[in-house]
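We begin with a single chain expressed as structure tokens, specifically the form predicted alone.
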Amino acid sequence: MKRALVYLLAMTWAILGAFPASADRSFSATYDTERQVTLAGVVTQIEWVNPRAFVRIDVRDAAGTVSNWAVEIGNPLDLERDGWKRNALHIGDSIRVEGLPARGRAKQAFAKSVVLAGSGKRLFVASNKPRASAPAPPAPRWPDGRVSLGPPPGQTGYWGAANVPSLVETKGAPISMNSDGLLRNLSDAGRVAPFLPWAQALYEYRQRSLLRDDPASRCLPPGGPRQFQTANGFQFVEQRELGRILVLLGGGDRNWRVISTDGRPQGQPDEVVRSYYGNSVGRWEGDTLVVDSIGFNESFWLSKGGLPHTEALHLTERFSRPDLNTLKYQVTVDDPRTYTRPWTGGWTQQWVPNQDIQEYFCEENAESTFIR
């Protein structure tokens, strides 16, 4: 009942325009990363909202006109990890914001830094710096010697962000793109994967439209390799007695995937029910988990940046853990209706120790806290 009331209140505020209401969207489609904006004003409202927190400030322009700006400061889970608490800022504080303006005419910005005007104290600085790395202990193992993909006994942890923004074919020189998977140079599209003409045209359209049609922006599950690019990471739950591995996602609207490891054969494509995560059958080859997946629907993008696929998609994924801190992910994409030949890409992901995945919401304004 309490959650229902909170949700109703959040939706009411959204309708009245108290804060921006949009789905979990492409950052590049929302903010102009080529421009900067400086705002100075008085805090009128603090919205500690999952998935994105906002601070509202009254800004006076050169003509004396006051406008209320919505300043996005990030996800509350990440802010709290970095030391920002909801009481670090108060209504009535005068602040200076350096950030990125929203596209279009909306009075909205994404903060790169927030400074208290009176004291000059820097409250917040956006940063993508990697976590400090410790010497890597060996990968944990089960009593029978098989590598474990989860935490060592008695500990917690999960797998964090990939070291690349999107899936591309592993060949040739690196391709420059931003964190959303948007190419710095659209002429590089043909190097991303061996597209058929229709697929490259669709990929380029998605790039030119700044990923506005991304199904993830409507909170649809992220299938295929995209599941490992969601906010808040993921974790493996190895249920060896049941012959399966669960992949639990910190983002993607709290979805999960089942990988069968009980020795069953892969089904026939025409018999498999189409889904976001497909029908996955895994086996161990030494210390590498090899997963064969078919039976995908076409309602998701294969990776950030807008990679297309069809129901003919067949994935072969390889997961290996050379040490405690590193997961190597490699996937071979075979979709003859979309690509001229099978192709392979991948990345590495870092272990986040001594933490559990927290509940990240895709829906706007879930679990809202309003401070006025």
Contents of the next structure:
Amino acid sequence: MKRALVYLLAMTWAILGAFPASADRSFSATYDTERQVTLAGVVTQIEWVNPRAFVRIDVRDAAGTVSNWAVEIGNPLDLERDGWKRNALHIGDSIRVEGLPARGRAKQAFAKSVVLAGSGKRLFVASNKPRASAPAPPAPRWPDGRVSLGPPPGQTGYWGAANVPSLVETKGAPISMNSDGLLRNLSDAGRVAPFLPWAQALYEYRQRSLLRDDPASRCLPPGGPRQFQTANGFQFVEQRELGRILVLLGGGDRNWRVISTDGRPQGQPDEVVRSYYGNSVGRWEGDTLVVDSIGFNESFWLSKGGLPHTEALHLTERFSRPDLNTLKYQVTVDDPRTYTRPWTGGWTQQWVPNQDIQEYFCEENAESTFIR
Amino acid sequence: MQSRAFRRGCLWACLALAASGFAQEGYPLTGTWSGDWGATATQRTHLTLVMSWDGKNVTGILNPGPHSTPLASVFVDVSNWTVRIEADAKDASGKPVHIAAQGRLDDLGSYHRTLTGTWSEGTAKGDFKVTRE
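Output the form predicted in complex with the partner chain next; the form predicted alone has already been displayed.
First the chain shown before, then all remaining chains and molecules of the complex.
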């Protein structure tokens, strides 16, 4: 039975590896990768909304009954980068869609292909052309020489997705998982982090249930390292005159986090008001911003993949920017009620130049997806 | 009438918001649980359990208030999420009475997860169900 479960998870991972997870909610929990659906219908609505664009179509079945389907076609930023615009499709067009149906009875699908009836033109196909990769310019700096985590003067930009799907301890061999943080092999769970027995059992439960209970999928704020794993990116706004850095999050309902850099001491764990983003104080060690955070609530998952924590969580984060395009993120997790010892993980994030974070509120897109 | 329905709707909306605002994703037993126990479906006694995890043990109290009882032990088997709770209370006449409960955590991923099983208080036996508030 256990072997069958591992096999099922491995197969699920293998299939999901081909699809992006550009949402706060888990792709694995939303779509059934074991099934396929083919839909032919007329476009009634186009929702070119970050982070998930949808096309709604009226589909008539053999009995003549018409039902409206929501077809997810991808992230609009990625689609536009591949040369597709909202007007590639018009209301009234007839299309044929092949894709993955949503779990449950929702009339929703993730499109693997969209073909315009009549002309046979394939729409929203990813470009195979490699994206331009010029040598990265140096990191921007303030007049006093300290590195800046924001855009160079007069420019725009923000930090995009992390280069790994989930936080894992950075030692030993890599652990295979899909873009939701779903392990290819559940027996690797013990290598993800030094869990206490209850925490590993809970982590495995979340993995076995395909991450369907993820609080972020209910639009709750993504605290801890999870805030840097949203599909919508984030920005640092350094208010040096006020002694603080704001982290503006594109995902999680466009929340913000305050990192005090005015030299104040960290609060006492018993005195701080518990919150999703905790109480953060930062200092610069050369070109590295070191942030100490306590005072977290227990209402979020620490990372994609379902890492648990308790109110005893203490994070030490280190941010550095070796060049314009790269942010190195390293975090040490210290939670003796969840893990047997402190452990460290991290990733790099890529600069998205010449763009601002798009307006996106989790709730409004959740309405259109009706998978909650 | 319409106003009463509106107020009731607002109350439910507030309760729903409050529930999501205090969602608890950490140690599964941490929090306040309420429900009842009894020998039959009609003879029920209200229960409130408050439990917390200190990294080594689960501690807590039964029925907080002037007649509260500290939990003597809480054992959790995480391989199947079964829970055994023991406490020593006093009955209505003031005599010591031992409480033992054996239950199972269900719907672990839900904020309103449940703990159900058997409950004994002295010689009385029955079933119990508590839901995390």
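Rigid core (definition): largest C-alpha set, two forms, superposition within 1.5 Å. Numbering follows the first chain given and starts at 1. None of the values given here were measured: they were computed from a predicted structure.
Does V273 move its CA by 2 angstroms or more between the two forms when the core is aligned? Moves: no, less than 2 Å.
Core-superposed comparison between the two forms, D262 Cα displacement 2 Å or beyond: No; that C-alpha moves by less than 2 Å between the two forms.
Does P225 move appreciably between the two forms, meaning a CA displacement of 2 Å or more on the superposed rigid core? Superposed on the core, P225 moves its C-alpha less than 2 Å between the two forms.
Could you tell me the distance the CA of P76 travels between the two forms after a rigid core superposition, in angstrom? Its C-alpha shift, to one decimal, is 3.9 Å.
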